[in-house]
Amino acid sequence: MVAKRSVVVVGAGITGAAISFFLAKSGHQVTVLEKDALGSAVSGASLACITPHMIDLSEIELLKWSCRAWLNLANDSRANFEYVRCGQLRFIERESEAAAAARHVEAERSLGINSSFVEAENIRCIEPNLTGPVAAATYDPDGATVNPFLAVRTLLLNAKSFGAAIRPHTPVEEIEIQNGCIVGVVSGSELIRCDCVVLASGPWTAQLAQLCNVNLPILPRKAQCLASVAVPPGTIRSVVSSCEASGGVEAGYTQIQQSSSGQILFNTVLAGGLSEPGAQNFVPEVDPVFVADSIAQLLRLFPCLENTQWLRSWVRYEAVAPDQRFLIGPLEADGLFVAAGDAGTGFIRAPAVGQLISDMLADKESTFRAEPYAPNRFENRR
């Protein structure tokens, strides 16, 4: 029988919430510590698309498993977190990029993804109002979205149903280590004893790791979002995303969708765009150039939105590793783990990350290969 452990999960965004659920479900004694409100950083501000489409092919099995986990949670949970199977369409602006996208789709299909390459003349069959100058697109009809705020809380409530303690507004100030082993964390004057600590704090993870003299190559990257007033349902039917680097504002990544309330949501992460350590502690005003460029991009793709009023905008910071892939696994101190650095893709991967961490604590072979996410994979780079 696998020994059950007392675990502190630091961070109550989507990654920390999923880890907490899977650990508590496995019988571990779990305490979740969040320095602010639950899901109040980038997770709560995400557009939360759930699809394996047009992502690293080496992660396909993990991504497919994660998509199934979300669907199972939506079917089984008493809480409604607005899981909507709407599909994802990735537009291609340059004809020169179409062949590479078609090859990627072919590879996806060989690995069990129900995606397709869409010629320009057929795009309006999927998105009638996408009438702007687009060369082609790719499409995953099984892509879905969730309400990010409700999804985080659903996972935390499910973790709580298995005995987890959820503690918002409880910042971790020290991590106690004795003889190379984790013994607890300090918040204020309180020592919370535990066998294991999982750092799942997004762009704050590197700062927390330094409390243990561990340097993690995680930096913050600014993500900016824009939201309209409500427009008629079905104005945008699927998640509309850029395909390849040239498809976003200023060569960045773009995602557009319509929420259940009718708002049009626009998210962009600029190419590169990394910020200095600590930038995540100061939420700036949204760049007015971003607002202008975003509206221009939207109107170019969806001319029907010309008279739409824009209601609000916001900025959050993602955690980014050098290869834009999660760091998942044990660190130097016995009982210290990390799960961060996902570059804004936490929602699609979160259930699988929770399962991986659970498997690691149980010291058993996982369904997924852990090597691509090893936290020390950058140590030999020059």
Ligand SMILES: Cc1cc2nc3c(=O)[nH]c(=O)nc-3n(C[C@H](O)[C@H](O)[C@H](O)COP(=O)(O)OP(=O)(O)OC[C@H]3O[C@@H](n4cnc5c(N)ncnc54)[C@H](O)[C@@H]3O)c2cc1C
Given for the second form:
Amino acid sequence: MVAKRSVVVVGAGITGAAISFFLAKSGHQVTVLEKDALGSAVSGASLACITPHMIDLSEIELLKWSCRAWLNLANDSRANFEYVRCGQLRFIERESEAAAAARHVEAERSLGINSSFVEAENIRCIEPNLTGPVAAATYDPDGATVNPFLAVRTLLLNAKSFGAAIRPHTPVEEIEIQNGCIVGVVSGSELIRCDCVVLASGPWTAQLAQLCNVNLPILPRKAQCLASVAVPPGTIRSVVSSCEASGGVEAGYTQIQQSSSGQILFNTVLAGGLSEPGAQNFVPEVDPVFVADSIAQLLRLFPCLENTQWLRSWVRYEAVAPDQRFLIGPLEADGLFVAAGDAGTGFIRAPAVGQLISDMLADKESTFRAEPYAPNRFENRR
Ligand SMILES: Cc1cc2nc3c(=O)[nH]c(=O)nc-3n(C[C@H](O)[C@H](O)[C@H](O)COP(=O)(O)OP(=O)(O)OC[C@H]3O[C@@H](n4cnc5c(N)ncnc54)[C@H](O)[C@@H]3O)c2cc1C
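The form predicted together with this ligand is what I want next, because the block you gave corresponds to the form predicted alone; please supply it.
Let us now look at the entire complex, which starts with that chain.
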């Protein structure tokens, strides 16, 4: 029989919400502490696409499991987080990159992903308004999106139905450790006692780990989004992204989609990547160059959007480790765990991260290989 533990999860983004759900469902006594409103950091501002397509092939088992878990959650009659199976189309701008993308798709198919390579002349069957100059594309019809706010809330409510306590506006300021074991966390004048603490605090995780003298190589990375007013449904049908795996659009990651409410959403991270430590504490204005470039890129790909009005834009920070993978697992103190380093794909991975942490607390064999995510993996490198 698995020992039931009292666990504090620090952070109520999608990672903390999924961990809380999996732990509470396994019978642990869970308390979620969130310094601000639930899902108010990067999670609530996400485009929340769920697909394993054109991501690191070595993570495929975890990604496939996670995508299935999302589908199962969506099929649960209590869930309502706008899961839409819209497909994902990854466009390729340069002819020279098509062969690499085709090879990646072949490898995906051999691993059980329903993806395909799409010649330029067939792209319009999938995305009729994508009339700009693209050389080819790859397509996963099973790609989906969820409403990010509703998804965070649904997972937290599910955790609550298994007895979890959810406490927004409760910042963790200290982590109490005695004789190498977790005793609890401090928020204001309150000591909240527990056996385990899971740091699911996104770009704030390194700062929190420092409280326990643990150095974690997690840095913030700026992600920006531009939103239009609502346009007719079906103007953009799928999630349209640049084809990173074959070195697509040079300005970094690009993602374009239409929300259920009709808005066109354009997301990218800045070229050059990481921000200064602590940048997440001072969310700046959106870069005006980003807005101009985004509009230009959108009009090049979707000329039909020419007369569309642009409504607003926002900035959030993702958490990134040097190899762009999550850090998931125990830290030095007994009972202290980390689950952070989303690298901009935290929605896809969240259920799998929840399952891994749940396996670890139960001392069970992992559902997936845990070594690639070991928090100490960088210490062994010379
Ligand atoms: C525009 C945009 C589009 C995106 N599109 C996608 C996509 O299509 N698919 C995808 O998978 N991902 C996407 N992402 C990335 C995705 O949103 C993130 O990977 C994910 O939300 C990370 O979740 P998290 O819970 O780890 O982090 P966060 O959402 O940052 O949650 C961490 C939480 O910890 C809290 N916290 C920090 N310190 C403390 C403390 N001391 N005490 C208590 N609480 C604390 C914070 O307030 C925060 O709420 C996108 C991101 C953006 C910005």
